[in-house]
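Take a look at this single chain, the form predicted on its own, given in structure tokens.
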Amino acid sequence: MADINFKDPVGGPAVATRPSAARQAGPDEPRWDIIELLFFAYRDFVGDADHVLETFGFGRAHHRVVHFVCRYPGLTVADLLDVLRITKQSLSRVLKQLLDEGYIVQKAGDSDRRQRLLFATAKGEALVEKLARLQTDRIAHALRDLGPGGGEAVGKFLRAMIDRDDPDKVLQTILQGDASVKDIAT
């Protein structure tokens, strides 16, 4: 870990410090160790995909949109807004680019023609697969040393981090362990 230099509060010279990773937080103290590990893990996890996305002129918002549309065919625009928690304007910009470039198609709903249902094209599915393989490689590498049950423990930890009161249909489907989409599209 690199040294981090902080200015002495009384105006003295900078002091090199190395935060102790082994220091355990008390019950009322922030968990700096976990907070920072989550930050860097997320940075590197999405960074693998970011490099590929740059070649297409896409960013993380494009990745999230095409990912959820691919994984949950027939997802409505309204449900996608719930999942991503971005503004309608932000989604419109990203979605337009993905539609224009042939990664996603949009169809009217069967029962409500005003409803816009989203589907990934073969091109979109190929991109999602490519990005998922990069991320799966990173996950597999991280899980390799955890031994039997390591993946389940990580999954349990991540599920426990999620707000269970969230009304998001996709999240509820994931938390129930049912990857089927029939409940989401209705």
Contents of the next structure:
2 protein chains.
Amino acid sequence: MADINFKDPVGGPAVATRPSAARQAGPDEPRWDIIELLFFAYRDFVGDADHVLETFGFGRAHHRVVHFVCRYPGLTVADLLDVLRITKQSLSRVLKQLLDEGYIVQKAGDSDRRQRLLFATAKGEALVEKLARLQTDRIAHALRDLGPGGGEAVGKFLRAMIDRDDPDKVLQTILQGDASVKDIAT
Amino acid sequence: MADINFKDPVGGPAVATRPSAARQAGPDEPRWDIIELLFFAYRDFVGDADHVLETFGFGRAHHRVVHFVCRYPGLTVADLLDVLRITKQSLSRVLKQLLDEGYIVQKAGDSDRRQRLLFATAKGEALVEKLARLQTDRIAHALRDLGPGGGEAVGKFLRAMIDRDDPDKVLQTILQGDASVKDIAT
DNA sequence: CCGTATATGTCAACATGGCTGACATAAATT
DNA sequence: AATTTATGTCAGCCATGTTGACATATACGG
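Having displayed the form predicted on its own, please output the structure of the form predicted together with the DNA.
Every component of the complex follows; first up is the chain already shown.
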């Protein structure tokens, strides 16, 4: 197999000169390093769950749904749509399967009986925890060799990467750091 | 709209008790915080590029291809398949479009003329830089308020999140921190 | 030189998970 | 009573992943 040669083609067509792979990024230079690290890190991060999900006949879409329902019991369908930013038709497909197979149950809202509050069953929670365990192991390993301030820096970085305009309810609780859970309960 | 109520349904069907949203994560507890922050951070990170790509009639798949070709000129098709971990048929669809529309050019390998070395054109590089600029702005903003060691911690964290078994050539250069580019050139 | 392996390309079919548009129902709201 | 809202559903389209089969050109080993 050929190597990455970092050269322009000899006598080839008009091509751009290569971006520096060895140069240090100055101020305002694209952060190629972080961009690519995010790609690879996220790929492997979700890959952990993907393998397990396959044995259940589920995909990533099912994971996201059952994860957030498990973590935020009583989430409504509308809330879930805000979090996932997909259409109700897309959600419906995977949600129906999770309901049919007993990973999630619905309950009509108390104050508004049109709403369908969603709850994970024990079965659903077991799946979520199995997947979270895999991902947590990877995270714990990645945090292990960071200094004491390293973990906080990573959390701070990730929070600052997230859009602040129009956060949904789940995102609000996450960004507020759990300090005021009751503040979002009207 | 209903609020996330963090309660079990009254008299509802058998559901699991809620995971703690307000409790601090102890050792060995799932890192719900990082798991969810990664989800939201990556969603918004790739969202930046998605909007621009739409105006070009391209998707994320096109971005990944032209990005890595631009960054690692002379990448072969096989190299690219290793990096993206997709099938050659999937790659072929988007690569063909990028070739047809003049974002990428091919050149037969020097030592092995079966190979198709890939290079971004000026047009391709302009697109990649436009997208990288957006993502870099987000990254720079997220790194801004971290202490001096914060940036290093983030890089170290992301590197440690990546699988080390069987890294492709691109990943090798990234993980080696650019110190020995020529080491990978046989 | 010949046979086999490799690098790439292509066709066809299929799965997942996004999307839009249209429409139905029940319950809340005015 | 009329309208709005929360949810569900049907039908079809698109992007992007998959597998399997097969073609071509080139490299390589005997």
